[in-house]
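Just one chain follows, in the form predicted on its own, and it is written as structure tokens.
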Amino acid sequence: MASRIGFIGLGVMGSKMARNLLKAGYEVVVYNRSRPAVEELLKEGAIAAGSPMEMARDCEIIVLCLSDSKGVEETVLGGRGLIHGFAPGGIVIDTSTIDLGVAMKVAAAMKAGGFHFLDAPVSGGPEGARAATLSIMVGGDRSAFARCEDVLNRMGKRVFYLGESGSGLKMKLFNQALVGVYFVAVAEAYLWSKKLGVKLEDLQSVISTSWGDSPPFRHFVSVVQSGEFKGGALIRNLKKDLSIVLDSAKQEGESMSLAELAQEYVVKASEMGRDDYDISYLFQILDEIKSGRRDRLPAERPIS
């Protein structure tokens, strides 16, 4: 088992995942574009790297948790990327949700250099990242996966090896298509329930034991109860994920009408300046649209 692990991308999810590796006893080397996130983990025993290439010289296994395809490609293959620092056999575990074509390109370049790239996107939201209960979907070389199992199990509760490169991402895209539709459905049903006079606490008690239950529902209730919509499971990330889902479906000649509808609402939220709000905020966006007040920004706090 490698004792030193690299971690790049210390956002809402990544910072929590890296912290769990520290708690598990790993020596964790971190890199992030913004320094404050690095400083927080240095206080807990992490070591800072000056660049991805520098990190790869010290770590045989490096975890990525980045926001987009461009970031992953540049981090791995760029001028100071990981590929220029790894010793033969080095492994990248990419927990990001990115374009399948980019993932396959990076995997091919890594393989040609004698390295491994595991597409290993995660699901479970900030709560799962904090509690190390994420579901992790892995595609790539089986022997590389075997070398990384302990690392993966320290970040997630359910780790699935699904086969060749791209297999993990394909599963994650299916998941995100459902997540987008779920959140819009929950937001719309919640607005309707409010008009019927149904209490949120009653919805939580009953629906959480009924067929209507889902992790998005439980997350939605938790966020609405808190009234804290900034941060969390970001609208910008769901917008990106649904865009990848719809592009992939288009390439295969498939129609994803419900995912397209969900993306319309998510894009509207983005246009309203709510990229950095939790997905649960969609109920406010739907209320604005349904009320015909599309040119006015929604209220900062939940509807009373």
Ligand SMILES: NC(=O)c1ccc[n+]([C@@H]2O[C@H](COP(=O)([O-])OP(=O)(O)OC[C@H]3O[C@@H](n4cnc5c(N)ncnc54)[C@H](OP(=O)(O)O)[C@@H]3O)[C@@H](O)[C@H]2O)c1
Contents of the next structure:
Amino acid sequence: MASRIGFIGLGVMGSKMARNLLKAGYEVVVYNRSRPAVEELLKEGAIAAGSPMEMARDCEIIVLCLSDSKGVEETVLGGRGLIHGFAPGGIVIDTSTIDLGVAMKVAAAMKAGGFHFLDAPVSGGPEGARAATLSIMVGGDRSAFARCEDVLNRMGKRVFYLGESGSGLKMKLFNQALVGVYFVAVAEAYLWSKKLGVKLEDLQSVISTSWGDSPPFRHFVSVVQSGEFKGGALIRNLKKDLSIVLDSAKQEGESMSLAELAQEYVVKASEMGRDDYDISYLFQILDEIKSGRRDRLPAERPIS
Ligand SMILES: NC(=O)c1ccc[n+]([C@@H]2O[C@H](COP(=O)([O-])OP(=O)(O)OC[C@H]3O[C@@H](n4cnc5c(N)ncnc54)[C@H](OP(=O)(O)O)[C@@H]3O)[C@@H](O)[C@H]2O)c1
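What's the form predicted together with this ligand like, now that we've got the form predicted on its own?
What follows is the whole complex; the chain from before opens it.
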């Protein structure tokens, strides 16, 4: 079993996941496009790499947690990408949520070089990343998966091997179609319940034991209670994920009217400059759209 793991992408999710690998006793080599996130992890015992290629010379297993398809493609296949540094058998565990076609292209290029690419998107939000309770959905070569099981188990509570390349992403996209619709539904119901005078604390205690409960509902309540909307499970990410879902549905000749509606609100939030806000903030966007007001934005305090 590898004792040294590479980690690229130390954002909201990746920084917490890398920290859990450190806590588990792995030697963790880190790289991030911008430097401040690296400094934090170095203080906690991580080692810095100068580039993805340099990291791949040192690590046989490298975890990615990047924003989007472009970042993954560049990091793996780019000029100083991982593919140029790996020894035969090197494995990328990509926990990012990206376009299925790009994941398949990167997986094919890795396979042609004698390496493995596991699509391994995660669910559970920043809370799950911090507590190492993520669900991780994995597609790719089974023997490569077996070599990574301990690493995956240190970042998640439930790790699912789902089959060939792309299987993890397909499952994650299903999840995101639901997440988009749930958050808009929670936002709408919450605005209405406020008008009825129902207290958030009462919603929390009653709905958490009723059929209306869901992890998105619980996340929504905790974020609204904290009043900290900046950071967290980002509107930018949901916009990207729903766009991948809707593109994929279009390619298959499927229409997904509820996911399309959710995306309309998410895009509106993005146009209002709320890309870096938690998706719980959609209730404010709905409220503003309904009332035509723009003067009720809550205080901007970052989610730690
Ligand atoms: N947040 C959630 O609740 C959540 C839950 C499940 C899954 N995810 C997925 O996990 C992934 C990461 O999400 P996050 O919330 O951690 O995002 P984030 O905080 O925005 O972090 C994104 C990371 O990707 C890096 N990056 C972006 N573009 C890049 C590029 N072109 N080249 C190299 N590095 C690049 C960023 O580097 P810089 O620091 O230099 O910008 C940063 O380290 C996304 O695919 C997201 O969909 C997120």
